[in-house]
Each structure stands twice: as structure tokens, then as C-alpha cells.
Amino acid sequence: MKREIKSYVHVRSRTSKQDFKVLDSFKNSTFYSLEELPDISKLLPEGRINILEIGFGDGKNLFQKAAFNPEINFYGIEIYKAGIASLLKKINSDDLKNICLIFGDAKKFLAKIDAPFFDFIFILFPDPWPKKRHWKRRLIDKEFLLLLKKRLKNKGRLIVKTDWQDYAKNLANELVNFPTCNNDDSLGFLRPIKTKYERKGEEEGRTIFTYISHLNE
């Protein structure tokens, strides 16, 4: 059974008037549009571990990790404003001070950073674009991995999870020259919670593939 990609994108891309009010109320504090993003190193306290989640969706993993680890900086980038607004409300409710959300394209965001900055970068269940003719639209390829490598600190780690076998095979091929393990238990307290897509993949009998790579070793 295939994931209903069209329905998924339509739901997540719908932004209500209330969502826009939330975004405006946190603009240039907890939330930034990529075009107005200042020096990222000035957004949260310096001298901490910096963690980025690309495409955080409903934000449950990002929120939980930030809530339980106030001494770590968390950044999330997403292209769907409805998801950002929903997470901003949770952040405000719990008065979290260690999280910053960005609206925009991940590739353009990473290109704006001019030095290694992140200790961990998470990409959890990226859009699989299951039809072969659409594979070129997938986020992770050789060029993107090179960009990630430049933004990870020495010994920093990239964590990718997917439930699509052909995507996993492509990832394995691209990461073959980097030290990689497949056990997310090795992440300890940073092990991601199960996303709705991971649960759905398991329910539909698909294998969950995990790649934890040291791109700078």
C-alpha cells in the first residue's frame, strides 16, 4: 500500500488565518523566514550543542527533545507554515527558550551558513517521491550530502530515517564512503521518537531504515 503523498501535502500546506496570526506574533523571535534570517549563531545561546531537524512536520520530535534538554539548542526548518504555527503554540505554552524555527528551503538555509555549526542534523522520513520519474525531487543526494558535510562540526552526525526501500538503497550507496551505523539506540537521549510516518510504515509492513553517519571522519 502506497502512502498518499498528494493528500499529505495538501493537508500540511493549508494555512489558516489563525496560523498567520501565530506566525506574525513570533516573527523574528522564535520564528524566522529564511529571507529575514540573521546570523544563526546569534539566535540562541552560544557555546552549546546545536541540533537541526530538517522537515520537522508536526514537530513532535523536535518539541520533545527541546523540552527535555533545555541546555541544548534546537533548530527546525520546514516549508509548511501550518506545521510551524502549530509547533510555535506548543513552544509558547511551555515557554521553551532553546528552540528556533525557520520557514524556507533547507538547501538555501544551509547555503546561508558559512561555517560548520551543527553537532547533529536529523532528517526523519523525508518525502519519498515514490514514483521513479519523481526521484530527482528527493531531498537527499550527493550534492546535498556535501552541503550537510560542510555545515556539520568535526565528528558531527547526520541521522536519516526512511521506510522506502529504494530511497534507503540510494542513501546506502551515497553514504558508502562515510562511517555509518544503523542503530538509533546509539543516539541515547537524542533517539528520535516515532513519527506518524514511522508508525504507519510499520503498520503497513515496511522496514524502517536508519542511517547515522559521521560525514567528517
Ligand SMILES: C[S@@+](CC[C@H](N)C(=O)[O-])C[C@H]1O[C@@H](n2cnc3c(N)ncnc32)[C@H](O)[C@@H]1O
Contents of the next structure:
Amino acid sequence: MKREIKSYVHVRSRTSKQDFKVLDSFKNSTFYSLEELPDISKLLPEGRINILEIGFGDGKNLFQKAAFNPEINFYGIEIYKAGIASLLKKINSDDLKNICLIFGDAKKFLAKIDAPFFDFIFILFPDPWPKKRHWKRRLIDKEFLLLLKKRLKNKGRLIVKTDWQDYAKNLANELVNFPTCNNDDSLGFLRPIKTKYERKGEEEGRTIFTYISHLNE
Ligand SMILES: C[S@@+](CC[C@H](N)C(=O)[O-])C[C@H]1O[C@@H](n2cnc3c(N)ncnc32)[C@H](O)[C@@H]1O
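What would the structure be for the form predicted together with this ligand, rather than the form predicted alone?
Shown next: the complete complex, the earlier chain at its head.
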């Protein structure tokens, strides 16, 4: 029997009529909702490197990486429909064929996949939920790390960046038993661009923490 996945998702903005139109026009081609998601391995060409970005926001990092690496498959999961619609427009205007986007909760998405599938999973600046009483809403906890580990291939890597010190400290504790590096230069051409939330963190004077972990070694 499958265990019920505990999850808390908070969608912070409304979706415009225009965004709904965009989502509709790419439905089941470049864009899928979790409820109608076919077998993930059939969405993009098989036998390639598969990269997932969870909570891609405005999608600038995902777009840049997909545009520069047409031979790699990129998948993005988000609950923010305006972000998905804006990225779909860019994917369409550049005619990218190596990317697909999914609307829904990352926990439910990962629970739906049966086997290790991803070579890299990026989580850039997950919602910090700064108040201690809201920490249970944070995306990354022990249970979620277990789910990530199961969906990463052998030697696959999880990359997390955060500008929130206590989130970083909790992460460091959870990752203590896995080989982890803190320098994203080690990712070479996959090094994430500075995202909107990285800039925000820097502007507000916070330190950026990076964790690149092999969960299956
Ligand atoms: C703080 S923003 C960071 C956005 C982007 N990665 C960046 O660095 O600019 C966190 C993003 O995670 C998304 N998110 C939060 N919980 C999620 C979940 N359970 N599944 C998928 N996306 C989620 C939010 O909608 C939001 O866009």
C-alpha cells in the first residue's frame, strides 16, 4: 500500500486569463498537470541525461540550461501557474524540444515516479518559511530527502541553494552522511545562474549556502 504523502503548498498569486490560455494551448505537449501525467520516461527522448528543477519560479535558470544544452532533457515542476505560463512562452518562441513542465506539488510528483530517473535534481531557494512555527511547511525534510534519493540515479546529485541560515543548518544536519560539496563551480556548465531569489537574498545581506550531495553513494 502506498503511503499518503504529507505536503503543504502555498500558491501566492492568482493566475490571469491569459496565463490560463497559454497553459491550455501547451497542455499535454510541453505542459502537464500532475493528474494527467503520462509515464515520465516517454515525455522526452530516452537514453539522455535527465535533469529536474523543483520550484523553478520565473524559470530563468531552467530556460537558460535547456537552451544551451539541447541534448539533455530538462523537467520542471512548479505550483506557480504564472511562472509556468511565462516559461512556456519562451520555450515556444525558441522552439525548445528538450524541456517539459509539470504543474503540481513536487512531493506528489516524485511519489508518482516508480524508479530512479534523474541524474541531477536542483532546488534553488525553496520557500524559507522563516517563522519557526511554520518550519513544518518547508519543502525539504528527512522524508522528502528520502523521496529525492529514490528518484536519483546511482551517482545522481541533489543541488540545493538557500539564503536562509537555519534552513541551511537543518539541511547540513540531514546531509551529514552523504558526500557533499559546497561549491557550485564544481557543476561546470550546469552551475545555476543567479536566480531572482538569490539576488533578493544578496540584496538583503544574507549569505548564500550551497549543498551538492550524492545521496546514493
Ligand atoms: C522562493 S521561490 C524560488 C524560485 C526560484 N527557484 C528562484 O530561485 O528564483 C520558491 C518556489 O518554489 C515553488 N514551490 C513551493 N512549494 C512547491 C512544491 N511543493 N512543489 C513545486 N514547487 C513548489 C513556489 O511556487 C516558488 O515558485
